[in-house]
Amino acid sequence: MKPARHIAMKYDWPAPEERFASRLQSLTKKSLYRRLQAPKGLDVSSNDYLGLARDDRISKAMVSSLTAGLDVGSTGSRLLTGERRDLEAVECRFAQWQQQEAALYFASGYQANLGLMSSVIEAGDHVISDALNHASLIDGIRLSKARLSIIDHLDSHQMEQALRSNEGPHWIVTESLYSMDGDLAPIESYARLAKKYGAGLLVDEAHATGLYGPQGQGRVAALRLQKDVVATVHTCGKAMGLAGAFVTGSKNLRSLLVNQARSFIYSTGPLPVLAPALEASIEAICNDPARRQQPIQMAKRLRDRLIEGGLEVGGGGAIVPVILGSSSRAMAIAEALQHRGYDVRAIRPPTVPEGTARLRLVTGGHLKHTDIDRLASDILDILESL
């Protein structure tokens, strides 16, 4: 019996590598191609609002934990071998700081939002989400399989319409300070609507933690609304200068996340040495109100200088967006500023809507008045020359 002949099949679609190359070429033509780039120059882009990523108190806490014999690796998920008393201790400290019953630490803000949204929101629930909510919130809502209403950015009137015209249970999902525009959500209004319509309020405090509140807890604490929210999310890779994120709320919420948040259950536990560093970061934020105020004051100075020069700029907190329109224009201006010694990046779609490519300038606590004035002068000079 003769062996069967192998007949090569012909297909009408391109091979994977051809598809990759085609897609990358399309991104390049649209000025949307991205590449990894190490920091270089004066930092006016990072989310290290308080300069704690460079703070000796934080690094010393981490080094001390290593010399004291704390494990380097976690060895498994926290439900297996990755649990440590130090992690539980810092979660308790964080919950106390936020004046909430409990907190749970995730490996990243993205994982925290993914786990929270997909766990507490059930299929068939109704979610009202701001049009500019972060990708991690959007993806978590999608995983929940809930019914979704997307409202225009910060539109409380549309929020109430969505609550009134849909059956519950309802959830309101918002950021407290939006990272690309730097504007503040009307959380007080949302809390009133949540109470009126029996909705759960979920607030991502990523860019407000460390800058607002009586001890830097965020805007929910600043507005004394801790009892009006179901959960808040606080990333640690921004003002706290480290990594990971805490979800805070009730003890039942924490237990539910431990049992049902897939991004928590199926992730290796965080490095144990992060726990003492996180505690040091909390203390640094609590005990230094002047440091918390400086980035916001510097941002106001930069806004004022740019407005004096004829630019229209908005923003809030420590974020100053300079809207430039096209991606190619934003890229050209960012590169010109890089040549003058600034670490600045162009922000392009899909991170921001089409036609709103921008510079996202951040006035971290390491900047001086002279840095701010020179930056404003250089931006205006470059714009005038184009």
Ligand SMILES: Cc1ncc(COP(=O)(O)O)c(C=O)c1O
Second form
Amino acid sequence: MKPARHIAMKYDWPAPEERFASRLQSLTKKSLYRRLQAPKGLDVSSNDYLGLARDDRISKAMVSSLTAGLDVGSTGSRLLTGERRDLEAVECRFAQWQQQEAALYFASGYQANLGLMSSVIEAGDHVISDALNHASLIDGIRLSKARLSIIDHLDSHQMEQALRSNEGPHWIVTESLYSMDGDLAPIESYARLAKKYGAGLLVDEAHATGLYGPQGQGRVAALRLQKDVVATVHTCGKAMGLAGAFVTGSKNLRSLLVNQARSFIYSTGPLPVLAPALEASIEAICNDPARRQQPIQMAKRLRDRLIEGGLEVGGGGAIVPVILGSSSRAMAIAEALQHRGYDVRAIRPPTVPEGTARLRLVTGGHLKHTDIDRLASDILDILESL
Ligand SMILES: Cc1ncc(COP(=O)(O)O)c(C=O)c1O
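Given the form predicted alone above, produce the structure of the same protein in the form predicted together with the named molecule.
Okay, now the whole complex, with that chain kicking things off.
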């Protein structure tokens, strides 16, 4: 048989590589090109709020579980061979800490939000979402095929209007402490509105877990609203120093997620060593109120120093956003700070809205007063010289 002849075809569109190159060029022109950069310098930007990513107690828990013979890999999805008793035990411990009936661990916060939104919200339901909600919440809501109202950031008045003027069933989706602005959502008033209009309240506690609440559980526990929420999401890659995320709520909610959350079902189970490490992280947070307070106090000190120097900065928790405007300006200031020995990155659209590129400073527990004062004075100095 003759080999098939390759016939070069002519198309009206450019080849994939040409299209990639032109898209990358356009990102570069707008100062939106991103490159991967390993940490270097004094950490003033990571989410390791409590320093637990470098904590001996947690690494020891991992190492001792490996030497005790725990498998390295989980070998399958949790509904198949990826399930482990240790994981279920840490989910029970997490639920008990949060004073909820049950918890389910996902491999990442992104997967947790995707799975939660797309399985509890049904097609045709009505969702009200804050304009600054995290991409994982937005993507999960899109997957649910619900009707969507987007309200201005933290606006409970618009929240009520959206509830009043749309047909249910309704869902309110919010972060408890916003990741890029550090401001606090009015979850008490959302809880009140949820009751009044029969809405389900879903709260992403990514940046509040470990810092707020009587044992560091988050803002929902701090406000004693556990019974008013349908679910909370607690990422473990931030204050907990590890990776993954717990969704907490009722036993039925957990069963629904196990049965219907595609990001849970169709993904390999987490590494077994994470279970003892997560347990160690929960204990480290529960038993150390002074450690939980420190990042918040340091952030206040940094805010005060910057405001004294004439800047307008808001934020809450351990997050201090310094809004700079254009992406090119934010890049230039971040680079100048990197040259002075700080690990700080410019945060640009689409992570934040157009015209609000910024430095997102984080005051982790490893920083001293002198670090904070020097950082503030370096920022003010760089801004003056530009
Ligand atoms: C508010 C919020 N939710 C969810 C996530 C996703 O968490 P993870 O990094 O574990 O995927 C993040 C992380 O950036 C976040 O800031």
